[in-house]
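Single chain ahead, by itself, as structure tokens, in the form predicted alone.
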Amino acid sequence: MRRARVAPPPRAADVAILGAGAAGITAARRLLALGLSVVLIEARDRVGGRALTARLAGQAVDLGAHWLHAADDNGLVREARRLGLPLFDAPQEPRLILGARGADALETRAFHEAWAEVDDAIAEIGAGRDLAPASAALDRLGPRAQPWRAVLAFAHGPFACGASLDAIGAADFAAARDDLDLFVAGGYGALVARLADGLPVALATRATRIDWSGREVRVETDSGTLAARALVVTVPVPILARGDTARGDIVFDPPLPAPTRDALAALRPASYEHVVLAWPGGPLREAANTTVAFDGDAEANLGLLANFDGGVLHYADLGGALVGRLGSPQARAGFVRESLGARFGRDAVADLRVLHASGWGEDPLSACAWTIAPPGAHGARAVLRDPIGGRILLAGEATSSTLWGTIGGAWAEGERAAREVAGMLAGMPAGETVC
């Protein structure tokens, strides 16, 4: 995998940043450009968080985030273009497989019309009171769309959002921007890592306690204490919400304000995992980067990104409650093989090899793929953007109301936090400094 070439971290800075994922990286870049000193504190031995590119079977493979969602609003698309990295279009409409055969032209048209019908219904419901689940849209389907109800429930829920449509608020779903999706040559994780080159990062350093009782913020870590005038926290929401000191979670002293704690508790972890397949003889010899939807049980299905980046590798993606029921990456890999074998026949999967099965939900430093807001909780994202004590800001995909669940959202929120913290520091009296 592509590792960032980071600089030695200082022991004190204007701004300390917890987490060197996309939000932390862009916050650091923006603050440095404004002339402020920073230090990033990263518990992993690498940067990037849930964006990670590795090389499998000679091909760059993203083990976490892969799609550059909402390309028109995604700052990382601009960064890729600035660096001269090729970008590839990701088709929006999936190919539908019924049993072992591809849907015919009439079935495909009806399915795509039903897809648009669900999207329109969720948008209409979500524009009203923030109390309805996204699944309410399924009850508005017309007769022509009803045959596709189960596959639409899976494709819009576990496959798209990492949770069933019952668990997702229609307002949260409807607020998400998703106009144009792209892929970047060499991998999304590699792009994020490249953008961390030169930043001062303390790798393999776990923050254990944040003391913000005085005029400075003191960050206690397993390798010493760092001091800063302000703090940007980009740690995933489930880690902040659980506050389990036995598992090494961060303690805030004094505790975070009650509205912040309530907002953290309101959001829910989404479950979404890749199983990377080498399947050169498989039946899905599609054009590059073809999304495949299968008929079947909405709660026990999988989706496929076939022949990604033009090779013979495929992502089989699992989401929602099924991920937890299967319990481990190995069990999820077995489920994918069994499911494809049952659909296409044992001979069809004879040359199928599982190269990797992800486990972001089991990862103690992520605990989820991203966050969702259940019915009534979409406003929690805005609450998490509120400054804390005039010196602490939270940033990440979870704090974005429109790009939640995406690396692009984390990037935008890191920039937002950097602008706000710079304004905070500009308004502080000259004596309030530790640098």
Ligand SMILES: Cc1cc2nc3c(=O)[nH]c(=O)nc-3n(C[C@H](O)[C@H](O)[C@H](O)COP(=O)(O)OP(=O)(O)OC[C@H]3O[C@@H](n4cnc5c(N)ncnc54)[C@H](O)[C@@H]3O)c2cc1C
Given for the second form:
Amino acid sequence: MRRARVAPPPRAADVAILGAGAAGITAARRLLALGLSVVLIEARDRVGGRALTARLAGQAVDLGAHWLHAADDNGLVREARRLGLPLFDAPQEPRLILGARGADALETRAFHEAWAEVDDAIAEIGAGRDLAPASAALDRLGPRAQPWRAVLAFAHGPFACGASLDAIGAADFAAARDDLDLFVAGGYGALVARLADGLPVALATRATRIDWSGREVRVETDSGTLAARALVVTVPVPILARGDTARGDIVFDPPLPAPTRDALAALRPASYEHVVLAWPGGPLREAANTTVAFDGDAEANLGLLANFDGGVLHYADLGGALVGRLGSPQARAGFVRESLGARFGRDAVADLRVLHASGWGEDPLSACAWTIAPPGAHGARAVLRDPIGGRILLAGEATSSTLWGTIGGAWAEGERAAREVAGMLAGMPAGETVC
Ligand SMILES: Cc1cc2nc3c(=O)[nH]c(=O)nc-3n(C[C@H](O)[C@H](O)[C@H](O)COP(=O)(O)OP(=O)(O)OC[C@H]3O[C@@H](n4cnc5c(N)ncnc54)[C@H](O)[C@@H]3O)c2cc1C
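Having gone through the form predicted alone, I am curious about the other one (the form predicted in complex with this ligand); can you provide its structure?
Zooming out: every chain and molecule, the one shown earlier first.
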């Protein structure tokens, strides 16, 4: 990777940014463009955070984010176009498999109608008071939709949100933008990493303590201390909420304000993991980029993106409580093999090979796939956007009210934080930003 590295980090900068994922990268780009001095402090030995593309079996494979969601409002779509990278339409509706057979035309139609019924019900419930779980929508389903209740609960819950619909507030679900999705040639992680080219990143440098008792912010890292006029924190929210010094989590001195701490604690980690499969002789000879929904138990199911990018590989995806119950990438790989074997027959999985099983939830630097807001907690995302002490801003997927859980949301939030920081440093009143 071609990337500027600063080692050790400088002793001073206008703005320090913790985390070189999507939010940190765009914040740095924006602040540098405004003429400010910036340093990105990144604990990993690479940039990109929860976006990471690897090469497996000769193909670019996203081990984290893969879908460019809400394409019309996604800064990464604009960046891909600027760089001349080809973009492809992502599937909008899944193919339904019942047992080992594909659903027929009537079943497929009824399933898609039921799908739309759930979406409409969540939107209606979510527009009211923020106290209902998204699962309340399932209780409104008409008789024609009932046969699909479990698969809809899985597809909208663990497969889409990384959590059961009981755990997520209807308001948070309904606020999420859900329009056109795209894929980018070469992988989403590769695109995010490319956008960090040339940025001043201190890799393999972990921030451990933030002293914001004085006019400046002092950032202690395992490679020395840095003083900055302002700080942008893009570290995943569950890590900030945890604040477990035994695990090396960041300590704030003085502690963050109570509303911020409450908002951090209110958002919950979502679990979502890929198991990447090579399965040349398998029954899923689908058209390129087909999402597959299987019938089955909503809390013990898997979803598939078959033949992604027109290649021979599949993403089998697990989400929600099942991820933690299985407990390790190996156990999740075993679950995928067993459930596909139980569905299609032992002989059918004879040539199935697991190329990778992700462990983002176990990774101490991500601790989740993204965040969800339980009933009553959607407003926590806005609270986290409030500037702290006139010199600290939080940004990342979790601080977006409408694009939470996505790279596009993290990107937009990094830009928002950069504009606000620049405004603060220019002495503008809180809330006013520099364009
Ligand atoms: C399996 C999976 C699939 C996903 N699928 C999609 C998808 O298809 N589309 C989509 O849009 N999104 C998807 N997401 C979500 C998406 O990846 C995240 O929302 C997004 O990457 C978050 O970006 P961020 O900048 O907020 O955080 P991150 O990318 O997590 O960046 C934060 C950075 O902070 C660093 N850090 C942590 N602690 C410290 C410390 N103490 N000091 C210094 N640095 C530290 C981390 O190493 C990390 O690099 C998926 C996520 C997963 C895990």
